[in-house]
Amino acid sequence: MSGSIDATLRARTGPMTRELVLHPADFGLAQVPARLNPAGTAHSVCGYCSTGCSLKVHLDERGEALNLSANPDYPVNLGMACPKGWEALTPLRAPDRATTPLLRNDRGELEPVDWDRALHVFCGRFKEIQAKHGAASVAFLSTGQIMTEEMAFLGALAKFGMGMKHGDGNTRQCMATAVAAYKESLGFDAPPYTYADFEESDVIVLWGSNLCIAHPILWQRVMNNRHSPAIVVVDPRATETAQAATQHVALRPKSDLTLLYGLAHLLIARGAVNRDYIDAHTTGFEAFALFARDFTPERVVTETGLAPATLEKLAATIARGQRVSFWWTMGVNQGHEATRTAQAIINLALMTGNIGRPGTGANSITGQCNAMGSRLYSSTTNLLGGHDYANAAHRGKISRALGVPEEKIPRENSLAYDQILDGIADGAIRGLWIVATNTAHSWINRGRARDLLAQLDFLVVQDMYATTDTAQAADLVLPAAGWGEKEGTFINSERRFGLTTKVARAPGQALSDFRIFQLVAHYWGCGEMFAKWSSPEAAFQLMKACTRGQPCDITGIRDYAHLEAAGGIQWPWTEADEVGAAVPSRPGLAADLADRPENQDGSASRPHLNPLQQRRLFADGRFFTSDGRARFVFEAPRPPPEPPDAEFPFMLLTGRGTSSQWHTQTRTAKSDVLRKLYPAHVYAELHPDDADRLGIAAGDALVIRSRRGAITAAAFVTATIQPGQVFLPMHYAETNLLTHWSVDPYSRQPAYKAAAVAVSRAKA
């Protein structure tokens, strides 16, 4: 605000004028964190990736963060941290933080305004659009980077309070495939594993996952495995992880589904399937086995480009494993037939009985720090707590749990991210509220995405920085606090709720996203509907009520102090689980105390191997489907939407660059240390044979063209990429100028990993 931070904000709702006061505490920090440890430290789960590491935040006498170290007692990272974790405080101190609301003036410039002006414009413009074009003409795009409580508040506020019908999150870009696959195959979006499974497998299959770069702490968990496991990496590139593996299966890009069905064919032919498990716990296997007959070794070799010996060795490795775990990330999720590919991995785990036991599972590793929170609580892909908007009983339950009128809850699911953007092109979506994501950089075919944002009648961006590509396109920017400047929970890949702590002051007049949502509710005139959302911890109690009886039931988690004391808690944790303490119960809990290898040598007393901290699903063979059986789901492979041709002969691959980069580099680029660990400018990996043929030397400037545009990149000549392919790190703004606007039909996740491009040496 332009005046004192004690200023009174007045929201006019009909004939009534109500006051909402912003106190100094809204803009800063209490003298010490609420959960300060005796040694002058606070614990907080990292706000970058989905691993969910705990960091020790060292504080000064005022309770403000000085620096960080890794928490040795947390069951996730066991005292380890990646480069991003060590530098997690640096982005908070960046000079380009958004410190006041910014409104675009008549000259087209963003100028500072106070919160009262910003909120009146926010509500006034969106209401005008809805009055003219209907309530569904305004939508929101959210994120996997804010607290679970903030996600839940945003979804409830936008849909129940503001009348929005459509909203989605940027987790659509990373985890929608896993959601769709798990729901159809297992009956619920339920990753079954715990991180201890990395240490208990005798065969680890990493499918489309560069684990040691994307999730370096999880790679360290693999290195802690005492069973000398076979480590198989299935990836077109010889990634850092592939080079450290015992087997690298360098298949042709986007031939994954053929390979997976071919493996099923070979395992069935070898008799390497668990018929007892299949008969007792699954349905659809006979039809799947008949389908897999067509995927002969000859066909698989032809379509994947693999040598026959490579295929046979992979099948033999899986067949002889006693505890085989299958893990996948974006190499699977970001494809044109991603959902069926993920389900083909699930099929392998089911048919071999490798699920529900230590060291097994069909295991999706999440991308963002709170993508799992978004999947369950953001009210985008589903109603709060994994419920269904189309189910009347579910709507009634959420209405009662939150105290909102049932008629305010939409009766159908939202459009997906790509459909919302297409809605802008069609004129159906006229106003958009983007929270903590950088659409203008990160969405496929970035040029079209930016053009669509420019067509909106009104664009609001709520972010830490006013300098992102998306914020620079906004009509209104709302300055938000970042990780470390607010409290709440994240849910990591293994379903663990972890607590984040407020240890720093947000700069200027920036507010937590939670507080901004409170203000929006007040100014919109629906504040009474959200009176119970008085704090993040109060919101957490509402979230608990929404999960009662669900597979993700967390009614047994008492409060934030409970989470802190327990070292995080994996869902589900019901009231019965809490009462029974050491006795796991349905739905799906499995401590497997007697069978766990760490219990057999007496090491279970180690804090990070406490059985209650390491729990997996489906040990009893009961799934979340109507009949309790897992489903075999399959479909014939389809060709990529844009294969290489004479004009664009290369296949473009994208992926993680280094462990020190994150997404669009909005935060990691603020760190001098992290910037030294990766090239400042975009580079492209090219095979030496292609480089020789094109007259390209290492370091030369390349022109890479697709049907969407052209970019310049430095040549990195390396045999880690196959001939006919080119690789660009996802973090550079140039990359998504080339990617193809295509999505998986079931998850609607973008197919970032394959597009046709041409490569040439740039003219002097």
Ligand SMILES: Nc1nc2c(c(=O)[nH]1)N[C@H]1C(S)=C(S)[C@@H](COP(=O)(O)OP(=O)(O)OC[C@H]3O[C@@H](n4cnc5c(=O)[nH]c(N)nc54)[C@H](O)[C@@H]3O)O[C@H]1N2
Given for the second form:
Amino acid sequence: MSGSIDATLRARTGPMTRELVLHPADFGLAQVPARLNPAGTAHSVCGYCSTGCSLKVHLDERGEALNLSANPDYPVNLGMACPKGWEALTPLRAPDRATTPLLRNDRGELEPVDWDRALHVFCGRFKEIQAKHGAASVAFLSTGQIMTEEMAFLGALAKFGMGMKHGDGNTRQCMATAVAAYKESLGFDAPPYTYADFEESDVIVLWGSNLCIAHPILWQRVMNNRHSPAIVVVDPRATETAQAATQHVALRPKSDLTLLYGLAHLLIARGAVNRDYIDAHTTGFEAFALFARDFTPERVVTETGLAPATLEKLAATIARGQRVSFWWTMGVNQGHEATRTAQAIINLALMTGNIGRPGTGANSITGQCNAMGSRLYSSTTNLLGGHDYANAAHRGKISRALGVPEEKIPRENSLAYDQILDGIADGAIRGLWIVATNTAHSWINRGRARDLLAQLDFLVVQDMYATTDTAQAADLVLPAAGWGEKEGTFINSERRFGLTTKVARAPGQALSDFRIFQLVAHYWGCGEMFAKWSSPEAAFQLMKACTRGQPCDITGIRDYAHLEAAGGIQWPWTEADEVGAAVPSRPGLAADLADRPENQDGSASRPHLNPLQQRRLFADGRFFTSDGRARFVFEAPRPPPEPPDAEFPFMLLTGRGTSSQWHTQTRTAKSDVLRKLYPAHVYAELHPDDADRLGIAAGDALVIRSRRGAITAAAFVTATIQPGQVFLPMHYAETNLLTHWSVDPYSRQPAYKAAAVAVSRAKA
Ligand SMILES: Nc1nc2c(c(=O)[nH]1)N[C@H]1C(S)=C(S)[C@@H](COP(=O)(O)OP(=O)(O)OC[C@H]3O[C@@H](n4cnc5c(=O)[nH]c(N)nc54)[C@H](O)[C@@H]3O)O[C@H]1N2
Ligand SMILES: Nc1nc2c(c(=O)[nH]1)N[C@H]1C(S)=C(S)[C@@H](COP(=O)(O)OP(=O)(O)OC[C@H]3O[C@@H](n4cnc5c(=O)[nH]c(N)nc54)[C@H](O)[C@@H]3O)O[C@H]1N2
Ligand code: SF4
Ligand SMILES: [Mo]
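Now that we've seen the form predicted alone, could you pull up the form predicted together with the ligand?
Now the complete complex, all chains and molecules, led by this one.
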């Protein structure tokens, strides 16, 4: 770009509030980790999955990471970590890290520029688009993989500072269903459980969850259960988890809702419901019981393809259980009627009184390290702290807590991810800022997603790597520091805030997302509005203020040092809780707890079972609805949007492949160790009968076609998949070329796990 254009951009970006915006400390280890323990190690919660394991990072004399091990003193992982955790430092050193901002030049190439230039272009182009097409024509897509403080900053900056109306995150691909289901059924997005529940149940039902692969350390917690529990896996595939379970319910894909209603019917018919609990704590049961009558065993076996004995055994197991816990993940959340399916699981827990007691619950397991942080603090569909944009009192409260003028807070909810992308198609969305997600690989029917990104007037991608599919489509790439190169908090699946620590230097000029947001605020001209956001810990204090009086109140967490000393703290933790419980605020929690009289029964050796460290919700049977009662929500099942037919006779299922692969592989593919643990190229699971019929042998190249396109994949012939179905792991870019863009109407979460495809052997 010529100097004069640059000058025009400068003029548009508004007044500078401070002269010095970048300083040398930005590009290095500004300080040694604040929370060193004497042995020269720092603790940091893992940056991959939502389990939230604590890793012990061993440091050199400059405070930089040498290597790491699993933290034995943390109540989540008890000294365990999966391969990704052990290899967490490796992706930081990858050669394709983005080390300077990159701007697309006149020849269409991404070219290094300095931060000053990048930020002027960022603000200039977005302001230009907003001036022409309205403030709402620029939107953002965020993530469940940056720190809570960063998410909170991004949402506040984009919406209150930059005038955006629309922003969503990759948690839409993942957790939106659980959010919608919990809100309507229980009154707030509140997963009720604590991990100790895995160890306290006598019946564990894993619904659409491949825990061994996706949450291996949670599976270890199941293995710690001393009650010889029945472990039921409901999954069309005989996954690693299903094979390790005591019962596998291999239902027909997308028949979950019928099965759940059928189970409700059987339990009611046999009187295996908890009438006292229903009467005292719920509404809508009578109507639900009437509705469920239609789901006779005959209908259920026909629609689910299950043997009558399998259905019978499942119902009997639940009926017999004293402490039944129901856990669900993407096999439920990613479906065309996902919200109702999740609510049907909640209904089972409510009607059997399996909630609020040890070893029970209707429990959605989250996915990404900070999916829960995104749900409560990203200011996408909720206003900061689980508030509502449409509620004037909520807007007033957040305005006061943050010192932001109330009129800057939008009065409506944001468009969802799919609607933002559709907005590009109809010209309503012209500029997009994507932070820490790889849309061009992970979005459903990604061919269309990629075409839409190409139609934008201006696309900014903020990522650790310049090589991702999405970064390659950007007009401007902002180089971000990754996990380990910055600090902040994550919230894990059991609502536990855990701390991540800076233990490495970001390469080149890469900056933490937090620092990038500070700079954007400054260059945009709204730096004053965010003057209080001076550090992640300062932002944490602002977040705290926003939660006061909410179900997710954390006003009792003093600061980061408190979190570190306590071994993480689950929300809610109010000021009153803190005064009453006095969580020890010094290191050595396990030892502290051993001294307590209540632990003299031997549980001291099992600090993770200590009640202070393991708090579940709804023990009093009061829910977050206006009348304090949980709701039975239900609706008639619908057929999936793209059923198999003569031309595309197979049902395509997708999901996680191995415990060593993470999503679009931008991080895990950088580790030699991890790469040895999974196949380099895309493979498709196919049943031996289908393989025989189509003349396919193991390892043959297959062509898999859907209405969106065709890919080739190696045949993995295995009886773990049912005839008529194919499974593709999501980690390979090919997979989402085939998936069908459809969403659940209530959560707008994509239905990644059902598309019609045809399979044939590739011509030699
Ligand atoms: N190693 C590894 N771990 C991860 C991740 C990763 O990428 N790699 N990602 C993390 C994230 S973000 C998430 S969200 C979680 C996801 O964790 P999971 O949800 O456990 O993983 P998936 O493999 O996506 O889906 C689970 C199962 O759903 C089944 N399924 C498909 N269709 C149906 C159906 O109609 N009904 C039922 N009942 N089941 C069905 C699939 O066969 C699959 O085995 O994993 C987290 N952990
Ligand atoms: N077919 C199919 N598709 C799926 C799924 C499925 O089951 N089937 N599952 C869906 C689910 S549940 C999910 S959660 C999504 C995940 O989809 P994505 O979010 O697109 O996947 P990731 O590979 O985790 O992308 C994260 C990006 O952030 C970057 N990054 C990592 N850390 C940082 C950081 O600190 N700062 C910045 N700025 N960047 C960072 C990484 O390099 C990477 O490019 O995929 C969805 N897609
Ligand atoms: S189980 Fe999840 S949190 Fe624990 S080490 Fe593995 S990826 Fe990290
Ligand atoms: Mo996810």
